[in-house]
Amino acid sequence: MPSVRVAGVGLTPFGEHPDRTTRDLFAEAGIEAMSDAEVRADAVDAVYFGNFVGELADGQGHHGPLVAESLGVSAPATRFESACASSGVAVRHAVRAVECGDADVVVVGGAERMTHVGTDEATAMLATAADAIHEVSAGVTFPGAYALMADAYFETYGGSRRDLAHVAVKNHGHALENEYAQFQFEVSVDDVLEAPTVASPLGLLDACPVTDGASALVLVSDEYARDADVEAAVEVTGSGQASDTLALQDRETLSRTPATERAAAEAYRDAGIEAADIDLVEVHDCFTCAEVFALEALGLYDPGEAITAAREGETWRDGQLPVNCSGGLKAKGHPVGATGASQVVEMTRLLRGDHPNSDYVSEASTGVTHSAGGTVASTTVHVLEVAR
């Protein structure tokens, strides 16, 4: 299959943009990506766009053609919705479109705008990613759902709130110099442990923020990059996607996330790599415990072993396996529909050497991104490698 290259990337600052529109945010990221790739609008074959709650937050559906118009692109445009994995799924479909020869140039990304509705309404919107009959009607929110998963993990494998607090401390530390991050400040273990409880055992500083923002990539075929003399130093060599039951009650265990395990197996097989070949990862840490689940499901730690990784310094940017050098969802922010693509943007910047934390991973050649929707009922995994 043709190689898929990342020719350009773009991000808006993640944070609060209550006076901007979703199309405006995506236009900023998309035009930055097209400029980075030196790709003209008339060269684009397709636009793939991730968004979760546009109808609820903006009263706007049918975002595909709207965001293409904002880029000045007339190519076919499609919106993808898969909760917090929306643009991760969009990236997967863009990769497949280039691999199978349907497109040579695809602009793919996502955007979300939620801070203008307030925390209560945003929480209710996010809860629509859970099972409306068996979970939402019983009052389940995502902080509550992940708290149940954290408790199940502690009961099965051990660990403590203090272990999880080290995940938050690490990711805030990684975001300090990231110009796109929402939270560019440090927190201490005591700060995390003394923060108000959101859903025991998780506190406020175990959770990612509500965020507005957008992300975009330009993916091109190897042939297009060569013919157009486009510099594209990073390629997507593997892609995987998997699902699980939507409701937690229907799962065999709450202490593991098997959808990630299956998506990772597919992506690694696609890329021809093993977990031991991976140099750094960006994972879906909507809550601190989610980073632990992801590292074990990706095969980077045995079950029960990732809980101490941040505390032991193993997953810091200068550790043996740097995790979330961007700051992760926890500190970089989580504009839901933009998050999956933003992880690929950040991994590209890290691998090609223009990220503020690139110097810490200068020897890295293989990175993995992981996005998850709901309580990991939807998930995508992508392998990125420095092009040879």
The other form holds:
There are 2 protein chains.
Amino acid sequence: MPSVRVAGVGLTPFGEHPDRTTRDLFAEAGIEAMSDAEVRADAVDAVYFGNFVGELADGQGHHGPLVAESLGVSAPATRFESACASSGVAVRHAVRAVECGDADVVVVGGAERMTHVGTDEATAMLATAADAIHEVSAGVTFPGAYALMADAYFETYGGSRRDLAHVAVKNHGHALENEYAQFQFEVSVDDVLEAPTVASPLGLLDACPVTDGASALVLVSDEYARDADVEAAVEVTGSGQASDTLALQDRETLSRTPATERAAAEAYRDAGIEAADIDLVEVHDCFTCAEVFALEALGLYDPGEAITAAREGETWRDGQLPVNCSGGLKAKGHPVGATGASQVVEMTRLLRGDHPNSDYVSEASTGVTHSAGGTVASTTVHVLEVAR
Amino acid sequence: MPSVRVAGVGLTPFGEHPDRTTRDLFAEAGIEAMSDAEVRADAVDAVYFGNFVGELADGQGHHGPLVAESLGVSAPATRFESACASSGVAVRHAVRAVECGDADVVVVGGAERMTHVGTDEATAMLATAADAIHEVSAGVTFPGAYALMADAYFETYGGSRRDLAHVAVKNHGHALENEYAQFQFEVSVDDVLEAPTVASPLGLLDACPVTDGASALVLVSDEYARDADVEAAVEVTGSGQASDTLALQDRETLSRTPATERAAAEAYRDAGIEAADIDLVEVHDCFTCAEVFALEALGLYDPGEAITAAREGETWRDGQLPVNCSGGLKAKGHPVGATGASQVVEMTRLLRGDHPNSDYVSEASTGVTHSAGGTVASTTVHVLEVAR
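Form predicted on its own done, so how does the form predicted together with a further copy of the same chain look?
Below is the entire complex, every chain and molecule, led by the chain shown above.
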């Protein structure tokens, strides 16, 4: 079975791009990735594209062929929609396509554009990732859903808003030198605690922003990398995907995210690693509490133990387990369809040494990325390793 | 490499289901397919689901986990959106997942619900499959786009509205005994020619209807079929996918659909067949002219030759090459996200002998299905054969 290499990566700056289109944003990231990989358009076997609400925000569905065209690529193109995990799922299927021998060169990524619709409308669009019948009709939006989960966690394991505030402080700190980040400024624990409440116990600075942006990777088989003499130092050695009920009401508990546990188990088995082997992670921190849920579900902390990790400095870039060195969704931003693949972009740069935070993690050789859709109803986990 | 068998199929009646939800429709089709396959929910490794405009028509995105849950399945679930080829593309990826050894049992299908929004709104939703900037902003909707293609065809190769009318007459004839068809009534050539013009040269009876409905298949590896003693007489031996520019303005010609040619070449190579080996086809006839384009792009007729096929009786169920024995999109209906997989359902039933039109095609052993999105900007082709 061919192994899968990351031959190139690309990002747009994350932030507000009200005058651009989704296809245009993806073209920028995709062409950057192809240039980084030194791969020409006619070498691309397939395009895998993640996008969440193009129909609602842009009046544009059928984005697969459109973004392929924007790269000058005429290969088959597929659009994946799994809410906030859209391009995480696209990466998962792209990895399998290369492993399967079905493609030697895949451009995979995602894009989203939402800032132009305003925050209220964006919140409503994001809510289409929740259960329209059992949740949204009852008034649930994502800040409310994650607030319910945070409360359930506090009730089960303890912890405080102050603990969560340290997650925000850390991720803003990590984003300071990331030129692609939407928020390149620091926040203090007091800033977070004093920010307006969005849905108790979560405040405005516990939440990631609404963002426009795009991300792209060129994945190639090891054979292709060798034959085409492409530098591709990072290997995707494991991939896992899992689902859960869309509605929180159908879960056994709100304080755990079992879909992530299942996706991680598959990805670790695939890569032949254990949680203890992981040096570095990028997780889906749409809210501060989501980082805590992810770290526990990935097996990096026991249940109830991750809540103090940021406060204790363990998950800072100079700590024992650096988490979200990119700045995370929290500070780097969350252009929904782009997010899952952007985590793999950031991890690749961290591992190959050309990320602004690479110096902090120069010993790292095994990284994990975690993407989540809805209240972790869709999730993917990928293991990246420096190729030996 | 495992070969891929169709172990079970399911459909809802195609038509108007204004009081049902997309998840509910898919549950009906999916549970029917799982029952047909005698596969239990816990044996399912993945769910692949095609849906086009759930966000717009139902206020519901993130349909993958939702429809898996509706089947009682907790396996990873992925939603595919490729406009009218959404579940055609889902089938393509499901086939590869089984071939890859990534899954032994996949439930794949699709669903759509659009009749409740009314025809004008449905036309606008369907138009999100066209290029919002270069086509829709200029007033193009799909009847108009296909009318341009029909005109280009007439200009290049000749043919008439009367020739196209025979396609509608045939497909209505084929649907008469199909209990899942939206239109179980005959139309005459005069009915078609005298119907109101939608976009010249196409009239109302040249167009498929707006439809609600769902389709599902259980695909299994041959090993699984043997070990679980599952009856699965039909094998998917070939799969092809291709893309083209979204906007017609960027094509070299409007009278050909080269994406279908490329997808067919891949599928035939995969299956080790040539066009001459094909006994039976189900093609994407969203408009009567689309059937003509498909037959030529599939290599079943030379350019300019398929226009008279229905009129000459060649593509009737008792002709030399039966086309759309299901009734096609034209008469069976077109619940967008369900259509691509429903063609594979119909072909499976035709080949295994339990379709109302099976008696007409009892000698057939090789069938091809063709799914198209937009003006054939996305397309998949599958080869099905009676397993030896």
